[in-house]
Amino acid sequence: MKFVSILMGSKSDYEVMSEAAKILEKFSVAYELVVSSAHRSPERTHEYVKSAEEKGAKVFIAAAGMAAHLAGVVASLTTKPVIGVPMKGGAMDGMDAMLSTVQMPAGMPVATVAIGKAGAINSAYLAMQILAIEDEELRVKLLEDRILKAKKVESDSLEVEKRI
């Protein structure tokens, strides 16, 4: 079974990343979430991370704040596709999150999202698209959303629209 595996490194980074969670359900992508810490707790991290490929994940998604080293960790221990979010809050309001994310070590990829809600959704079609490369049906169900998502920027303009 292939689905996608999302990590948080808190529980208070649930509420943010149930929004990656509800746009897979919507597009009936399988999924795990967890919340295992790089830092508290580095070793169901590491067995998570095995256990999870061994049942067959495809993308991780990694959200953590603060220091942010979730996501580097999970590239360190996989060779499938790592998505990092960065979350809000401390000092720096997740701008420090998002660059400890985005700068990576040459060798050890992850693809980085916006911080907080916007990220979360974007790792979920991030996911989506990478798994659509083996699988049409996700991939026509995307497309579509697209062009959903287009038509709603044309009905919505109508409602305001003024031109000469």
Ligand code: RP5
Contents of the next structure:
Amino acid sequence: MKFVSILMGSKSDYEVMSEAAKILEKFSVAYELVVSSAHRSPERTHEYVKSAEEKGAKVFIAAAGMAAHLAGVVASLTTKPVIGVPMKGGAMDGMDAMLSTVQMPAGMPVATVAIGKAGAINSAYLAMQILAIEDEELRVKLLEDRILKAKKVESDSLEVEKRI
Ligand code: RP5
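Output block for the form predicted together with the named molecule, input the form predicted alone:
Starting with the chain above, the whole complex follows.
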């Protein structure tokens, strides 16, 4: 069965990354969510990525904070797309994680999204957009979601706008 695999470096990342899980649930996209650390449990991370790929993981989302190497390590273990989500926290409040996640060497890409909650949500949307390349039903659902978002902008504007 095809699914999205979400890894996070620590249980402390769960609250933010549950936002990604909520989006996938809203669109009825199957996912698996695990804690595995590039630094604290390197062997578990290696074994998990290999077994998830065998089970049908089509896209990986990897969230980590501070010296965030998880997404890069996942990218080293699979040719499936890897989306990195930098977590806030630590002395630099996410800037460290963002640079660690985004600055991959040539040929080993990690699609890095925004720091924190917006990044978590966008990681789910980006994963679905990748799946939707070969899933027409999901593509239509994503399109409908865009239409709703545009309508919301219009109704929000009606609530606040004042014109001369
Ligand atoms: C990273 O270090 C984790 O992804 C987390 O964002 C950060 C802090 O981890 P904890 O000390 O809270 O477990 O590896």
